Structure formats: C-alpha cells, structure tokens
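Have a look below at one chain only, the form predicted on its own, in structure tokens format.
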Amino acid sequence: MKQLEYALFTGCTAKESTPEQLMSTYAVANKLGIKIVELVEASCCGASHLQDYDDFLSLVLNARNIAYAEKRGMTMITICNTCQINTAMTKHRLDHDAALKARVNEKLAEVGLEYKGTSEIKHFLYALIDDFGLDQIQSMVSVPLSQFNIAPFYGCHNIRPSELQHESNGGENPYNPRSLDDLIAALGGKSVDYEEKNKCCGFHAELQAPHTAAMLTGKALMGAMDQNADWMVTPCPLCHLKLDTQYAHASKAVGRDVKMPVLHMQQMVGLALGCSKEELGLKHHVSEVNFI
C-alpha cells in the first residue's frame, strides 16, 4: 500500500485547548504509517465568527491556508469540524466563482501566494475511512474495544450542509451518519445509537445563549447515558470541549447529573492500535478517563 501523505491544518483548538487531540493524531498516524506535514504557516479559520464580521477576510485567510497545502502538492486534512467547514466552504466558493477567486488572489499576491484549487480538503476521520480503509484499520487492531459501548457524537460541521460536505465526506447522510459507527465497529467496539448523536453540542451558542448551549450539551450526554454508553467519542475538539468540560452547567440545565468520559476520535483509534495512555494524552481530560 502506497504511503499516504497529508498536509495537516491543526486549527487553533488542538494547539491551545485540546493538546491531547494533536498528540493522538500523530500517534495514530505513526501507527498506521501515514506521513503528516504540519502547516506551521497556517492561521485561524475564523471559527465561524470572523465570517459574520468580514466574509472576504475569512475567504482570504482560508485561501491562504489552502495555498500552503497546494505549494506542497498535498491534500489538506483537518482535525476540527469547524475548521473543516470553513476551509471546505472557502474552496467550494472560490472554485465556483472565478471573479471572487481573482479578488482573493489579488490579496494573496501581496504575500507571494496564489490559490489554485488543486488541493483536496478532508477531515482526518474521512481520510482514515476513505483513503486508508476500515478493513486495513481493522487488520491492525491489537487491543479490540469489544468490552465497551461507545456513543458516537458527530457534531454539526462534518455532516452539514450536506451539499458542501459530500465533496469530502463520502456522501455521509446528515440524518443518519455512519462513519463513526463504522469506525467503532472496525475497532471491535459496540456503537450506541441515540437520538442526539448528530445534534449540535452547543459550542457556537455558548456566548449568545448559554442556557440553550448547556441544554444541548446535557441532552447529548444524557442520551448516551440512557443507552448505556460507557463513553463518548467525537471527531471535533470544540464538541469535546463542551462535552468534556461543561458537564456541571449541563447537569444543572437538564436537572440531572450527566458526566462520562469523552474521547477524541484519534484517541479511540489509538487505544485499539495499542498506543499508550501517555501517547494519547488521556491525562489532559476534565472528565476522567478511568476505564483504562
């Protein structure tokens, strides 16, 4: 099998707030023989907030990030759902609007860059599934997760809007997503089905509507607990921040104690591949990961 190579756009969160996610990304890539080159020149994607303030600036910043992947001739992988949607949306808009692309490139030329549209944008979850392959991952499992009921939490931005994300997520159904469930099965675990698994975690509503955000977080945790999940897993560090660190607010909002271990997708894969707790950064969690 030809070695897979990617340009990694880490985003801000994995560098500053969830270092364990970045650690586990590299640990999994090393186990699978995937080469990752970090885009150290890249800047924030705008986090779906800059876009509301200055749409054109957000396009320039994201096109700049993509241009660095293009210079390397590599597919860009993201490890954050929000980074994925903002970067993929920039690519989609520029690839379908020549005049807008020209305006953006006029600004990029000031720093010696050009957006060409030659690099794919793909979340690491789908790189693992579509490029590396579930069968290949399954064949490399050394510690099957067969003793665990695992609740997948998809979040919003990897699966919606579907007309955009279908360009990079293999046609994932936003109403009945399967990627995380299929990955859990490949790792030997038992996926838990529950109503909230493809709902919003509340992260982007936190500042404007904190009670609503806490309700969304609490209902997600409660839904997983009510279906006897041992722990949750998510591909998004922003979802992880809400689910792992905001359980006290969530418990108050739903009137019930809701707390369980929440793992990053890469940590789950790493556990099944035999990575150590130290390699996966499991000590960095707020909700203690005490089942290992």
Second form
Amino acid sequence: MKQLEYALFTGCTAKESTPEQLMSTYAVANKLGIKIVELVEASCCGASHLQDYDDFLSLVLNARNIAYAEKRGMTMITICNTCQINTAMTKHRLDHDAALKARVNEKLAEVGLEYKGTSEIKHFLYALIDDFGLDQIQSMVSVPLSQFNIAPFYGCHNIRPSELQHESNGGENPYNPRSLDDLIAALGGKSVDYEEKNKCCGFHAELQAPHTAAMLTGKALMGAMDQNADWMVTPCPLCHLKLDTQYAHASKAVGRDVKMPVLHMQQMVGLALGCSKEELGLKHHVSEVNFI
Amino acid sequence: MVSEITTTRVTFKVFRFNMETDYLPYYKTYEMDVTSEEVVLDILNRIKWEFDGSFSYRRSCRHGICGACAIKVNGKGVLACKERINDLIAMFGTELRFDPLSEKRAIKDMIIDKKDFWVKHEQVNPYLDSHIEEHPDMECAVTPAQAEALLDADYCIQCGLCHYSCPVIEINEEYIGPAAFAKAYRFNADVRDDGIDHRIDIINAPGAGVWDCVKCYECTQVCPKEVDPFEKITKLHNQVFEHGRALNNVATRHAVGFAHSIKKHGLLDEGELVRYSEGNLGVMKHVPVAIKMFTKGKIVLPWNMPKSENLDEIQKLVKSSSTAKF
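Can you switch from the form predicted on its own and show the form predicted in complex with its partner chain instead?
What follows is the whole complex; the chain from before opens it.
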C-alpha cells in the first residue's frame, strides 16, 4: 500500500484543553505509518459560533485553512467533529455557489491565497476506516480490547446532516451509525448499544444554557452506564470535554453519579496497537482512566 | 426501471396507550409480510384493519403535504405516508419499533397533543405584518429573487418532526424550537413584511430564543420537506446583529468572542473566551472545573497561548472581511 499522507487541521482544543488528543493522533499515525503534515497556518474554524455573528468572515477563514491543504496538494483531515462540519460546510457552500466563491477568493487574494476546491476534507476516523482499512488495522492489533464493553459516542457533527456527510466525510447513517462500532469490533472490543450514542452532548450551549447542556451530557453518560459500558469513546474533543470534565454538573442535573472514563477515538486505537499510556496522554483526563 | 416487488416478514413493536384507561404505555407486537411497495402508513392501516380496530393514529392526505402522520420508527422521525418500509428495513433490520413523536405528549397510541407546537408557532407572529391597501393601484409583486430569499422556509408543512426531534424541546419548555424559528425566518425574509424587529426580539430572548440551540442538526436531518431549520436559525442569529438588536449577554458575547480571539491568536483562546462571555464575575462559577482541568494539564496559561503561523494574514482578513458589528 502506498503511504497515506494527510494535511492535519488540528483545531484549537488539540493545542489547549485536549493535548492528549494530538499526542494520540501522532502516536497512532506513527504506528500505522501514516504521514501527517500539520497545517500550522490554520486559524480557528469558528466552532459553529462565529458564523452566528459573522457568516462571511467565518467562510473566509475556513476557506483560508482549506487553501493551505490545497497548496500542499493533500487531503485535509480533522480531529474534531465541529472543525469537520465547519470546514466541510464551507467547501460545500463555495463549491455550489460560484458568486460566493468569487467573493471569498477576492478576500483571500489580499493575502496571496486562493480557494480552488481541490482538497477532500474528512475526519481522521474515516481516513482510518475508509483509506487505511479496518482489516488492515485489525491485523495490526497487538493488545485486543476483548475485556471491555465500550460505548461509542458519535458526536452530531460527524453524522448530520447526511447530505454533507456523504459529500465529504464518512457518509454515516445518522440514525444507525456504524463506524465506531465497527472500529471497536476490529480492535477486539465489544461495542455497547444505547439510545444516546448518536445524540447531542450539549457542548455548544454550555455557557448560555447550562441546564440543557448538563442534562444532555448526563443522559449520554447514563445511557452508556445503564448498558454496562466500562468506558466511552468519541471522535470529537468537544464531546470529550463535556463528557470527561463536566460530570459534576451532569450528575447534578440527572440526579445520579455519572462519572465514567471517556477515551478519544485515537487513544482507543492506540491502546489496541500497543502504544504506551504516556504516548496516548492518558494522564490528561479529568475522569481518570483507571483501567490501564 | 421497474424493480421486482419483494416480500419481507417484519416484526412491528408498536407503542400503545390510551390516556383515559391506561396507567402506563406498553408495546404490542404485530408480525406481517410486508411488500417493497408499502410505506409506514400502509402498516398503520393494516394494524388497524387486520389486527386491532382500536389502534389510533392521525392521517389525512397520504401525499406528504398535510403533515398529520408524523411518527418515529426506531427513533427516526418519519412522515408515515412518505417513508418506505424497505428503506427502514435496510437501516434497522426486520424488527421495527413505532412510537408517537413524543411519548410524554401521547393521548392515544400514535396520537399526541401538539398544543405546545402550536403555542410556539403562534409566539413568533407567523403572518405578514404589513399595511395592506384595501384598494391598491397595482399588485404587490414579489420578484423571483425576493421569493428565493425565503430559502424554502415556506415549504414547511408543520408536521412537528423537527420540533419533537429537537433535544432542547425535551428539556427546556420555554424554548421556541426549530419549526417556529424557521417560520419566523420565513416572514422576516419576506420583502412585504414590516414586523422583523419585533420578531427578532422574540427569537432573541434568552432561554426561549435561538441562543439555546445546541447545533445538533437533528431538525435539518429529520425535515421531510428539506426546509433546513438549522440554516434558518443561523440566519436569525445573523439578523439579530444586522438589525442592531443584540443584547449584551453571555450568548452574544460567546459568538463575538471568537472573532476577538481569532484576531489576536488565529486560534481560539479558550480561557479568555469563557471569561469574555461570562464576564469577570460570571466566570467564577467555572473555577472548580478549571482547577481540575489545570491539574491534568488541560489549561494553557495566557503567556503560553499558541498562535497560528502567518498570523498577519489572519489579522488582515479579519479586518477586511468582517461584516458584522457588536
């Protein structure tokens, strides 16, 4: 197999509140022999909030990030569901609206850049599954996760809306997503089926609607616990922040202690591939990873 | 292409409840052979006609336009008259569960009390607010371009699928919800309407308004008419700023804060965003979680804040491409 190469859009949390996510991305890529070039020029994607204030600015900034992947002639991978949707949505809108694309490019020209629409954009999860291949990953597992019941938490922005997810990303069925379940199975674990696995964690309303956000987090953790999950896994660092650091608010909202270890998708893959817990940054969790 | 009609044996687990006689709802199982030509509404009819005449559900046009027959199948909101059983079998297998749109609003079987939906709908002034001459000199023409500005928001059939798929509606009774927001946009975008500022103030209210949206895209996903309520919610957010009606609160500052941070660092300064959004006093309630995060190496101190390379480009673009004011 030809070596896979990607331009990595890290997003902001990987550089700040979820350092373990960036560490484990590199650990897994190294193990699998995937080449990663970091888009060091990239800005914040606006996290689906900047667009509420200034939609055009959000488009220009995201188009600039994509332009840097295009300049390198590479597919862009994301490691955050919200980075993924904001970037892919920008691509979708510019590719379908020539006038808008021209307006955005007029701005980008001021800094000597151009958005062409030549780079694909996908979450690292789907690069692993669709490009690298589940069979290939399975054949490299050295520490099967056979003793664990693992609850997948998909995160809205990787599965909805399906039209966009089919166009760029995993093409997941939002009502019955499979990727994480299949990945868990390939790594030798047992995936846990529960109602909230394709639901919202509440992250984006945390500041302005804390009760709503805490209820959603609590329901997700409760759903996983009630189906006997040992831990949860998610491809989204924002879901992770909510599930990992906010259990006190979540427990209060649902009236039950709902603390549970939550791993990033990359950490789960890394564990099965035999990466060390230091490489995977397992000490950076607020809900301690107590099973390794 | 004519495809062959196939038959599949399917087990239907159906929510049954009569609020006048039952203390709790229960599921009843019906097994039947289903052909590839049938839609969910055919199955609802067959349950009533072949198994139990007391089974109740709403239906009227069976052409996807009256919006009466919306239910949930294995958690997926569907218009019963439009959803093919074979597509559902492909998605979920041969055991399908029928539920009303909202269990807590169930009256009888699939029939729910949609009162809250209509109250929210009414709340956004869902009509043209305009002074109409009784004897005008000429017609009030709307150009095709002006009509397109509605972005298909006028296709809504008020079936309630987005409203009862919205996770916020389940938690926050005040929340106006995606259907009514799409309706508010539909009239705000109409050139003949004069009520936009009043409608913006309604959808801008903390707790009830667009700021409580969790951005999960459930509404856009479930809509059978491709109204894309999430897009309309974003447009309403934009109108709040465009019309200078933004309140200075945690929600608006949270959106604006991204622009500040990007201008300064390229990347988001997470800590500063929370401080700016909450204010110096409000931010205190986040301290307990912040301390836990700090001990785990999850907080970057201000002097270590990472910056994007070629930050000057980003700053130039923020300056030249900004279109909003706060």
